[in-house]
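In the block that follows, a single chain appears as structure tokens, in the form predicted alone.
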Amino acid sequence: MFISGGLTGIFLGNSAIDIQLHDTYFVVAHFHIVMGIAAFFGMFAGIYNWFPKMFGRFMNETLGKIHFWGTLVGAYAIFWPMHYTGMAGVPRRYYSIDNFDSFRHFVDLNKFITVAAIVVFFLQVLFIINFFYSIFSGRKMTTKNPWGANTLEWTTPIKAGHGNWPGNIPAVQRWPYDYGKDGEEFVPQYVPLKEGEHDHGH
């Protein structure tokens, strides 16, 4: 979503380019596809991988794929039409463009959009209401590490009282990306480097 929203800031960057483009719908669409959509999707993954972490259960998963598709569809429903009427030269800030002859034939297009638009934020809400459902509904953790993470905050009890820690802190002893190591599908940070083995993050 970065990247496809970022590639689009390279025509904005080309002074001939941008005289055409400038003030448009591209400019909106480009803006808020990496400053907008991009970000919200990477508070959503905290917020899916965190939860249970915080509560000791799972929010649902059938909802949260209705969430996570729906949004990712639905946001390039409503962004990506926007590059081709900003390419036409449709100006953003107006509030309507049915009177000018040369912009008349996108309001069907626009209409499109604050279509998708709707259903994007009823997407939202039903975000909303999978993270409050769960927080009492939802499936219970088992495991201290069901995602095989290998950061401290997933060596703490699954209820964990003041402290987060019984007894002494885990200490980090290595990189946090050792995924796939010496036949190890995962290495978590507490355990000690072996004898010859090199911490390739220090």
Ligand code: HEM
Contents of the next structure:
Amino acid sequence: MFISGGLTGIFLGNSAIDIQLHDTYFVVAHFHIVMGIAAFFGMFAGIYNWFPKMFGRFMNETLGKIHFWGTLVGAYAIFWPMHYTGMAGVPRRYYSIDNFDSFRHFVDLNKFITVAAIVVFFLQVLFIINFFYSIFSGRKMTTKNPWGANTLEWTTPIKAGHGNWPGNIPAVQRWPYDYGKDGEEFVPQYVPLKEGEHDHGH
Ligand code: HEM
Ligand code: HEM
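Give me the form predicted together with protoporphyrin IX containing FE (HEM) now, not the form predicted alone.
Full assembly next; the chain just shown is listed first.
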């Protein structure tokens, strides 16, 4: 998302090209992809990832996949066509474009965008249903670290009590990205560095 939205930022940053693109739907397309969609997918990822940490249960994977793929395709269906209307000069912040002969042929495309936005909206309702349904009825967590993550929050008991860790609090010994290192699928952060091992974090 940062690439597909950021690349159009490069065009906008070129002042000669921006004489045409400024205040058009190209800008609206640019910033929604780069900050709107990107931020939302970051939040989705965080929620799906830490949900089991919060509630001891997983969100429903099938609903999650429908939500993810539907929203991914749907979000681009909403914002991708805006690049074209923007390049053709359709201005932003106009109540309606069908008064203008030069833009009237975009009305159907605008309707398509509206339908895509409605579909994407209902997919978010599905996400919210999945969220609350899974709090009570999701598949239960049986291991502490289901994703094979390196960070310390996955070392607490599934039902963490007061203070989060019984006994000693684990300490960070290495950066959190030691995946696929020395034949290990993942090396948690509490594992001390071996003799001569280089810590990427410093
Ligand atoms: C390579 C990266 C980026 C470049 C070169 C870039 C460049 C630009 C330029 C030149 C404009 C003004 C276009 C115009 O009105 O004529 C613009 C608009 C905008 N950009 Fe970016 N951008 C980049 C990334 C981002 C990011 C990461 C965000 C937010 C997370 C962002 C948010 C916005 C917003 C909100 C507007 C519209 C502001 C308004 O309402 O007028 N852009 N961008
Ligand atoms: C599917 C969800 C969304 C849809 C369909 C949508 C649609 C739109 C449209 C059509 C405009 C242009 C209005 C105009 O120029 O007349 C707009 C403006 C804008 N949107 Fe969104 N948007 C969505 C989500 C978001 C999100 C998540 C953010 C921020 C993270 C965002 C931030 C903005 C901003 C800053 C403007 C510019 C307002 C202005 O021109 O003063 N939008 N949105």
